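One chain comes next, on its own, written out as structure tokens in the form predicted on its own.
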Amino acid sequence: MEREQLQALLADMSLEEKIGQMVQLNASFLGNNDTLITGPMGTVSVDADEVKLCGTILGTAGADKLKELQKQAMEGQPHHIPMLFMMDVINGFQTIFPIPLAQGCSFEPELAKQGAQIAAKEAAAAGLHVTFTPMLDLTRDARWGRVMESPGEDPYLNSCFAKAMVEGFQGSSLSEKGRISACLKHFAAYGYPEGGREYDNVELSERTFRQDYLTGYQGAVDANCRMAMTSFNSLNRVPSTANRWLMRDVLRGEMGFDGVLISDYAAVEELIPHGIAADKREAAKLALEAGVDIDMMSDVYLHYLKDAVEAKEVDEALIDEAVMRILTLKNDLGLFENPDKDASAEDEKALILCDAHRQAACEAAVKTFVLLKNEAQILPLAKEEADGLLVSGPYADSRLLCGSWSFPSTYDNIPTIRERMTEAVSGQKITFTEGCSLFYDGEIVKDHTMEGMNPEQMEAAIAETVEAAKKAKNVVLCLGEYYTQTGEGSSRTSLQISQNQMELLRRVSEVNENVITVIFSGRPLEMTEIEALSKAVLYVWMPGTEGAKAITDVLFGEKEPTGRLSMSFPHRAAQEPLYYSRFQGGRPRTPQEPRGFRIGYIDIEYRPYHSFGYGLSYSTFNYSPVSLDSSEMTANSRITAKVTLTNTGNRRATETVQMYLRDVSGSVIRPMRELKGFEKVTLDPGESRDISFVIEEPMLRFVRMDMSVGSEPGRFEVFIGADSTTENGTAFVLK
């Protein structure tokens, strides 16, 4: 359709029809019992005639099913307007990739782009039009459960991944086959709730908000993301879903977003318990005036907007604006010409979990693994010595390798480590034991009671593993969090694995000094004791469909771990929130100085245990001192910073070279350092290569004292090295 035709359609629609377009319900309201429920049902009450006007549906997929739903919807809709079908396709549809936080650790945005392309192909074939991703909330508190959905703690890295993911889902045109709309979320600052508590208030100065937290979202807007989602939280005491300044002035006005704005699940109705709306009618008014186009999973718009318009409490022109944006998205997807778009049972069969997609998921997982420790180069293991290997722990033979917000239709399609390792060492015998369950039977995790071993069974399983460990040359323990311990609604005060798993590790390490621990998790955990008891630690996050194959390849040296941390790891949870780009303060302290009367704690180091950017490889690298082609720079010039990187090990390996800048003094205090560039470099043993980064004036800009954005003359330091703690640097002056 041409825009004039859309405008004519809008003009011919009744008020009830227009409001219907602004309502999203799940498919259960259409009589579909196979519906994914991702939030509380609240007080939604809708009759059959009202459902006919509903413009979007969430939570169900399947080509034939959605074709039939689309047919029924269009037949019952006065103007035969097609529906939008949406779902949370976060890190894969059925071929599940590593969680987004793990993908951030790849420092390879193209990896995220490829994963999004594959997810879009599978989801589009299953009849979907929109996914609720990427989540671009800056995450600096590991207690918050949804850190697993974000690329991490750094604004620049998040922006790079935002752009890549949107491009992967949307391509150059939404109407292309295999493309779906992305949805940036959650606007805004959802990732910094007080105490790490899900859904809680966020307090941020406007300077910090603009300097750090808007950057990732802006990357998605710049990539032409067609949808955005409001956040559950209040920001500086105003719920985002009712925050007109945030949505209209900042998101649409300053940032340039012109797509559809959808609430999060029942967030419009939740304006009432927030205490900013007295009832549903006021909630409808506030959300509409803030610019919310679609009310997800509540009946607030459906039942209260019409009366508010007729009573002249809200301007119908606001509804027209919202509906035009919704119709435009449907038109951009090509739904008016082809309501089923790419839905195809044949394509579903051909694409979902195909060999090419599985291979891509495996390669992605390898690039996200972070080697935290490798004492005496115990890794990689030799396949020919597999007869002396013991593999144990609750993840050794588990198919639950996908993170929260992953919805594989069946876990039978996910191989286990035991299966993949057995295949890899055909003809040799690896010893496998269960070791322990993730939890004791009856322990409550999140909102349900876990099935596991009782105390007697647990002791027997641990004792069996200890006896096997006495005879083994090397032991691989596969430990970690359960997948529901992260994700929405999974904030924690403890960042430790369960005590029964720690008991297994402690007792095995007493009888075998060659313990290799593989950690599965959706967030940074406390690793101090785990690393002390292990000769090597490989952090594999929640690796997805082909995680077991990737882990096997890395442990046996077929592939190398190249991941680097995109979130800092604490010594203890009490350090959170924690991030590398902190301020020096007026009383800085070096590790050698006394702890009293200086920044920090009296009982523990205040810096991260493992800082942003950290990670080991199976080789070693040497960096030359940083050199600059000029010691001075102007607003119209540039400086090239260079190091020579040398592979000093005995195998081909990849290093993630990272460049950080520091503005030494400004009109407001500036971070100790900020990531401004990175490059992954693969070198043969003994090979050297010059690595260069170009520094330009826009990279030096910040929110100044008067709230304007720009750079200021003065001294800047540039650091290039293996992680955010590198001291390999020099300085230049901006004139």
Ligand code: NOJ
Second form
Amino acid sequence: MEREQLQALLADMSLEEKIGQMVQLNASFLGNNDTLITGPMGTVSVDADEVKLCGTILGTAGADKLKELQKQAMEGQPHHIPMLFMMDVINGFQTIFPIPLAQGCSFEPELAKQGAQIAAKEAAAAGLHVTFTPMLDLTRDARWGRVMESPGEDPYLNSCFAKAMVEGFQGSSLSEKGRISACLKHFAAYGYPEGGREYDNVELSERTFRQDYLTGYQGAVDANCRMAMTSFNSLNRVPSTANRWLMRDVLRGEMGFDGVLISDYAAVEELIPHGIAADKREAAKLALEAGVDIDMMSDVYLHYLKDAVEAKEVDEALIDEAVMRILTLKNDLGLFENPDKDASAEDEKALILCDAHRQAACEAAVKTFVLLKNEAQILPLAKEEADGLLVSGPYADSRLLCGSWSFPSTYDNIPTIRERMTEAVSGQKITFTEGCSLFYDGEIVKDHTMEGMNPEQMEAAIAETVEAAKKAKNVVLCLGEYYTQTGEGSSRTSLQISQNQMELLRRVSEVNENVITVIFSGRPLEMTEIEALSKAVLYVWMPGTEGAKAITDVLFGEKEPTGRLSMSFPHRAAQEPLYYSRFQGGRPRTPQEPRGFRIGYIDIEYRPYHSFGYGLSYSTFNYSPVSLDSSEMTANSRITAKVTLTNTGNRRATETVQMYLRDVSGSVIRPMRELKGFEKVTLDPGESRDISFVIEEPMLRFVRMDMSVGSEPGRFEVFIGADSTTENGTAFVLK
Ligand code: NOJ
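May I ask for the structure of the form predicted in complex with the named molecule now, the form predicted on its own having been displayed?
Time for the whole complex; same chain goes first.
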């Protein structure tokens, strides 16, 4: 449709009809009985006539079903406007990729783009039009449960992933086959709640907010992301969903977002308990004035906007503006001409979990694993020695490998480590034991009573594994968090795996010195004891549908782990919030004065246990000192920084070369390191390659004392190395 036709349509719509377009209900309101419920049902009560006017639906998929729902919806609409179907397709639709935090660890945005493309194809075939991703909340506190949904703690890395994911979902045109709209979320700064407590207030200075927190979202806006979602939190005591400055001035005005803004689930109604709206009518007014186009899962717009307009409390022009944006999105998706878009049962059959998609998910998983320790090069394991291998732990034979924002229609499609390893060593016999259950029977995790072993069974399982470990040459223990321990509503104060799993590890490591621990998790955990008791540690996050194959390939050396941490790991949870790009402070620690009146704690090291960017490979690399082609630069010139990288081991391997900058002195204090470039390089044993990074003035800009953005002349340090702690650096001057 041409824009004039959309305008004519809008002009012909009644106020009720327009408000209907601004309402999103979940599919249960259409009588759909397999609706994915991703939030509280709240106080929503609507009658059949009201449902008919509703413009968007969330939480169900399936080509034939959505075609039928679309047909009914359009018949019931006075202007036969097609419905938008939305869902959380986060790290895959049915072929599940590693969780986004793991994807961040690949340092390979292209990988996220491919994953998004595949997810979009599967989701589009199943009739969906919009996914609620990418999540770009900067995550600097591992206690917060939703760190698993973000690429991690670094603004630059997040913005690279943001762009890649939006491009992967949307392609160059939404109406293309196999494309769906992305939705950046959660605007804004949801990732930094006080104390890591889910849904709590976020206090951030405007400088830090602008400097670090907007960058990821901006990446998605620049990639033309067609939707955005408000966040549940209040930012500096103003709930985002009612924050006119944040949504209209910052998101739309400064950042240039011109798509549809949707509230998070029931967030408009939640303005009342937040204490910023006295009642639903005021909530409706505040959210509309803030620029929220769609009210997700509350009846506030539906039941209160009309009266407010008629009483002249809100301007109908705001409603027209919102509806025009929604109609434009429907039009960009081509729904007026083709309301079913790509919904096709045949395509669903051909695409969902097809070999190519599974293969891509497997390759992606391999690239997200982070090798944290590998003493005496115990990994990779020799397949020929599989007879002497014991594999144990709650994840050794588990299908729950996908993370909390994945909704596989059946878990039968997800092979276990036991299955994949057995296939890989045909003819030999690996010994498998259960080791322990994740929790004791009856333990409560996030409102669910867990099934597991009782204390006697647990002791027997551990004892059986200890006996088997005595006879084994090597032991692989597959341990971790349960998948609901991260994700929405899953903040924790402890960053440890369950004590029974620790007991298993402690006792096995007493009788076998070759313990290789594989950790499944959606967040950084406390790894100090686990690493001390293990010869090798492989962190595999929640690796997805083909995680087991990827783990098998990496353990046996068919593939090498190339991931690098995109979130720093603490020694202890009490160090959180924690991130690498901190300040030196007025009293930095020095080798001469490591403690005393110096920054940090008296009882533990204050820096991360593993800092951002860290990860090992099966080989070793050497970096030459950094050289610059000039030691001075101006606003219009550029400097090239170069290192020579050499593979000093005896395997072909991949290194992630990282460049960090430091502005030594500015009108406000500047971080000790900021990531400004990275490149993954694969080299044969003994091979060397020159790696260079171009440094230009825009990379040196920051939010200055007077809140303007720009660079300041002076000395800058440039570091190029294997992670954010590298001291391999030199300096230049900006004139
Ligand atoms: C609430 C979550 O915060 C958001 O990320 C998600 O997209 C919506 N629920 C819809 O499920």
